[in-house]
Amino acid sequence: MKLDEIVISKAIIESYKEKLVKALDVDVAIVGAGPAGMVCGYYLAKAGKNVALFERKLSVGGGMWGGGIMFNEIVVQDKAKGVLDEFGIKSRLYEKGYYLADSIEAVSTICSKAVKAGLKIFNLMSVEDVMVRNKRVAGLVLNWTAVEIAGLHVDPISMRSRVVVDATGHPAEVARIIEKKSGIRLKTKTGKTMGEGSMWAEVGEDTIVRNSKEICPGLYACGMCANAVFGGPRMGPIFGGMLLAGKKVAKDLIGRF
């Protein structure tokens, strides 16, 4: 069979267009494809929700790829081992309460299982603004990451969702857009993003799960973003809280609609 470059190009463009159009009106839009965002998307998609995830970078996985200081091993605690087991990610006991897993296997498996469950992931796409209707987050304003990096004056597109999940990690990007532009008071002690504290794994792992909740009407924090919003400490190279936070937010949203 003779290959035709034009057919190849048409196949890519037509297929992507169809996928993107379907993602313009969803149940849940997740921003950030780190472990928390992908785990959240997995459980939502598995429950039959229409979910789209937007990631600024070329690759997914956030900081999980690099483990600690680029040693590609991750640590999880007892509470989170069940999530690894559910995904079929191999783990091994290091010492009581501490389990190790290969970070490459962890990221690739979570991504694969999430996509197979029905999560639609769009990489190289940045969120530059948020749609707000009647003091409620109602969707996202999207543009290509290349446009953002180049500083080009190119207008974005918009998409609608019943709920938005901010899983952008330390920057808490969506929450900060809301704080800066919408006039909505966040559900924190100050009404604004409080910023994360210094590293304290024991406290950070617990608070990252507790703080993964609604920030304001229509917007949830998930993963490290939650501690950045509500003022919890960073937890360093342990990833159990990220997995549990994604599962918690998904469970909360599945129960809402």
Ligand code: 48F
Contents of the next structure:
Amino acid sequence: MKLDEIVISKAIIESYKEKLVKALDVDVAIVGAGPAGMVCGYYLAKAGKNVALFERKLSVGGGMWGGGIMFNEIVVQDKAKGVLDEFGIKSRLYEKGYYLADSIEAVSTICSKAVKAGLKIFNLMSVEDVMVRNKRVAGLVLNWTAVEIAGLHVDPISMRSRVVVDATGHPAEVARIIEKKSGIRLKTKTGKTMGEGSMWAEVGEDTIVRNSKEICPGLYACGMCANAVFGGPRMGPIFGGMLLAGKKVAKDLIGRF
Ligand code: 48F
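Got the form predicted alone; any chance of the form predicted together with the named molecule too?
Starting with the chain above, the whole complex follows.
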């Protein structure tokens, strides 16, 4: 059989178009394919929810690939070891309470399991705005990252979702858009994003799970973004909090609809 480049091109275009059209109206839209967003997407998809995830970069995994200072190992504490086990990610005890995992295995396994469970991931897409209806976040405004980088004057497209999850990590990008543009008060002490505090792993890891929750109608914070919104500390290359945060937000949403 001769290979025809036009068939190859049509296959990609038709299949992608179908996938994107289905993602324009979903139960949950997640922004950011770091560990928190992908874990959240995995549990939601596994529970049968229609979930789409939009990631700015070419690669998924956010800050997990690089472990600490590019040493590609991650540390996960006792409490979150069960999540590594659920994904089938190998871990070994370093000393009491501290487990180590290979960050490459962790990212690739979480991504693989999430996609196989039904999560639709759209990489190379940046969320540049949100849709707000009746003072509630109702969807996202998307553009190609390449358009953003080139600074081209190209209008975006929109998608609708019952709930949006901000899993954009340190910059808390969706929460900041809400703050800047919508006039909606966030459920923080100041009504605005409070900015993350300096490194404190013990406090950061606990608060990140507590802070991963609804921050205004229709919008949840998940993972590092949650501490950036509520003013909790950063925690460096320990990742249990990200895994537990993703699982917690998914559980809340599964219970909600
Ligand atoms: O930063 P990231 O890995 O967030 P996370 O899942 O995990 C945090 C840890 O990696 C680490 C840490 C642990 O101590 O603090 O930083 O909370 O992943 C966030 C992802 O969101 C993407 C970004 O490219 C990254 O892959 N992202 C950010 N803003 C946008 C976005 C946007 N506007 N549109 C699409 N993707």
